[in-house]
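Given next, in structure tokens, is a single chain: the form predicted alone.
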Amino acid sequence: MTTVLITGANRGIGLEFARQYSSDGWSVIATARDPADTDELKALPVRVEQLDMADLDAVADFAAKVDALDLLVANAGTNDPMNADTIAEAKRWARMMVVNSIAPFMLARGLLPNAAATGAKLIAITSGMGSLADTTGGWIPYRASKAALNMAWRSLALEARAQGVTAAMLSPGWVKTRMGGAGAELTPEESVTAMRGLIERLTIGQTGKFLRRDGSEIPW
């Protein structure tokens, strides 16, 4: 059976993921922050575990729960601060520097040797905002994460390739979720359907790319 990991499976996006690929038969490991906040996550077929993205010492451990691997959808992250304009703000930032871009690298890292024994893929889940081409402004905060998640997923592309996995950072597009809110042009559903697609289609000749849920390429 393929197996699938999902971090920050609890809501949104990451709740879609792991609702579409255990109706497909995938066994899905799904991890929450809050185990107490997954009433949604629950009542699906998966196996749910506890891991916080700012615990690193946590993400560092998980690997060692994750035996055969298919497929990573790095997932989980936070929005929180908007801004950096109060010395508390900036520390929450440095949180999220954590959250969205060292704990996925950290995890993916640690399940690379899962992941060349079966030829798995390793997908982040990304932001357009993490685009240096992107000129809309504002957002610092969680811009600079995607950012960093981009360069440090990249990075970790140019080793996964050497040994047969494919590495790529996707963006969802702006989804009806908690964080995207209720304005945003797409349902989870439609998202994760479109993302799920592409990770099908993608080849090893596209590990390191920084995409679109069509396939297009953002501009770093």
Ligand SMILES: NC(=O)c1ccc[n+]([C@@H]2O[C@H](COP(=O)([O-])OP(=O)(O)OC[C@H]3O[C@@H](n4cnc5c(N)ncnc54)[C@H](OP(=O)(O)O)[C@@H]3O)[C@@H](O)[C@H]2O)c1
Contents of the next structure:
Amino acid sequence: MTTVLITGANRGIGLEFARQYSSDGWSVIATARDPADTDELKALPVRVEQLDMADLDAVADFAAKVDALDLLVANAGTNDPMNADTIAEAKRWARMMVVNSIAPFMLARGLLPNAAATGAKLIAITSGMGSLADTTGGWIPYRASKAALNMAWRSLALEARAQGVTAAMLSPGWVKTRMGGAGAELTPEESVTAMRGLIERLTIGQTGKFLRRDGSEIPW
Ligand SMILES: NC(=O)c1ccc[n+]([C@@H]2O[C@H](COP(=O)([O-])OP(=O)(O)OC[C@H]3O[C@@H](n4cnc5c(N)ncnc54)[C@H](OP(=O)(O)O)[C@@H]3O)[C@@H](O)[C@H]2O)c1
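Please show me the structure of the same protein in the form predicted in complex with the ligand, now that we have looked at it in the form predicted alone.
Following is the full complex, with the preceding chain placed first.
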């Protein structure tokens, strides 16, 4: 059976990934920061595991809980704080760098031996806002965290490639979730359906790429 590990699977895009992969018969390991408060996720035929991406010790230990792995969807992320005008916001930005950039990288690095055994795919859910070519401005902490994620994942892809592992960064588009807001363009179902199709088609030749959900490349 094909196995996928999805982080931040209790709501939004992560929950939709869990819904779609489990309904297609995949074995789904779904992580949530607070498993007690995940009724929608627990209603699915998935294995729920507690994981707070702000806890780097827990992230480092997590690989031991996973045997065979065909796909990692490193989805958990935060857009708090919006700005860094105060020291309190700067401290939340530091935590955001752990959750959005460092923890996904450490999780993927820990899982690399499992991934190499099966020729798995390692997918980071990033954002077009992490592109240095995007000059729309604002949301500086979030942009910086996703640009850092991209750099780390791209560098990991170079190492992973030699082991037959494909690693790519996908932008989901603007999606109606708590983060994206009600005015966003896409439903989680539309975004995840497109990303799943892309993940399925991804080849090792595309490893290290920063991609829109239609497979086109986003400038760094
Ligand atoms: N929605 C968009 O338009 C959009 C656009 C571009 C990129 N993205 C990216 O897509 C991914 C999913 O976002 P979304 O739109 O589904 O947002 P969301 O509805 O706000 O969901 C975010 C998920 O991340 C989890 N999370 C946050 N901090 C965490 C932590 N410290 N440890 C573990 N889990 C944590 C949340 O868990 P809790 O419930 O415990 O907080 C939740 O499951 C994120 O990486 C985001 O940056 C979204």
